[in-house]
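So this first bit is one chain, no partners, the form predicted alone, shown in structure tokens.
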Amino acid sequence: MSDPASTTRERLIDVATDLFRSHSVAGTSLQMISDELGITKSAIYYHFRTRDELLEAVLEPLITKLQELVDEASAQRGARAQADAMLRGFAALAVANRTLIPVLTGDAAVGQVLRSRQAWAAVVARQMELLAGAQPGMAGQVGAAIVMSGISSAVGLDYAGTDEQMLEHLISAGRRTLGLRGQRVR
């Protein structure tokens, strides 16, 4: 049997996800969730004292995620492999949460969350230099925020082709932006 609080829980997360893909984050507010729940604010502050921490709860899988994903990157031998291997995980990452990663990195205030949690902000940044190691100095660091937000806002379109097809060619334009060598996509 499943602890009703971690089930309630769990729908909180889930529930604010969605609304948070239509409305954005600061468009969301405890009231709307409580709403699609039927349940009151007061039984959302049991779990969450406010939309912040509950943003934290969506976040922190995919803060794992790219943390386990930095830390393979940076395992690789020379800068040009971490770039590489850092640009195929950040992108496979993207398209298996589509739905959601256009709508948490075009957020100010998921920005604001990340950079409020110490961590987090040092997983981006690091992610951001081993994207940008490929390339000394500022070349690199506008070649990696191109990647990131590019991968990002991409993967949130519709497209006629398969998820597998979007992560080929979001890795080859990686690695044009990048300076990175690769296979071409047909």
The other form holds:
2 protein chains.
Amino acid sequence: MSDPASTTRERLIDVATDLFRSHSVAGTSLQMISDELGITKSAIYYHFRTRDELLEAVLEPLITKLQELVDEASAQRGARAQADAMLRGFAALAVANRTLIPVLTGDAAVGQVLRSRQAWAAVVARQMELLAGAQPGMAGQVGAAIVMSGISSAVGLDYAGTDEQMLEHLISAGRRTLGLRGQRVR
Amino acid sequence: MSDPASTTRERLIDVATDLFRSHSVAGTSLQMISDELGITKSAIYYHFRTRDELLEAVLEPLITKLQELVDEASAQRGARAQADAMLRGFAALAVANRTLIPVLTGDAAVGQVLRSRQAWAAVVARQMELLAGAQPGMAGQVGAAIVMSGISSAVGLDYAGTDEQMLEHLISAGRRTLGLRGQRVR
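Same protein, different form: I have the form predicted alone, so give me the form predicted together with another copy of the chain.
First the chain shown before, then all remaining chains and molecules of the complex.
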């Protein structure tokens, strides 16, 4: 028997995720969510007081996974191996969440939530640092920003191939962007 | 003597652009714009009936410039030279509009406007085609998507260098992503 409270909570997260996908986070109101689910707004308030609390619930599993990927990449020896591991992990995460990730990246509301939760902001900053590590200074920063935003957006392409092919292309392009291809020795 | 009507129109576009920057397009209402300018909503309606009409006025000069860049790139001989010209032009456009471009890319409202205006959608599609041209099939598509979204986002970085340095880094990383570096001959 499922717990009815937790079921409503999960349905709320699912419906919010769908509406975020089609209307962006800023374009989604709690009213739209309650209309879609056919429940009252006070039933929503029992679980989430604001849209941002719902957004945090949507982001939570992604950030938890990202933290694992950051830890795995950090455990590699050398800046190039770390950048490579972070790239591969992030590309796989993006492909596995290909309808959601493109909507969340660059969204103003997501940026605000990430900035307001220091632990989450730290995970994203560490991811950038790992991706940037294979090249010095501003070149590293620019490469990391291109790879992170670029992959987040490219997985949203309406592509003909399989997810595995998409993943291979993302990793291959990402390695070139980060200056990893064919330069295994520093 | 400036025409008061055109001045109000320009101020509306400026204020809307600022609010789009700080709140995203979906997070900006005509009410917020009228509050910011201290004018009535009916004064806004005289110029723009909806937020999307205002958004179109913000996008118009960028799309006009993009069309010029697409034409220049298309005039180059060979797919690699075309991709290279498109990359350089787009990177310069992004750097010149570095506080605005990161907000517009990936915004759901911008995507809807682009899809609804066929001529504009065609310019963006042609830009993607030119960027993708240096590599076959899905590799080209993925590289083009990474470069377009990646550059749009990376110009928003809080960087220490000059705009010229940023432009050089974007072009250098973009060329690697598109498979252009060191492979001038097909």
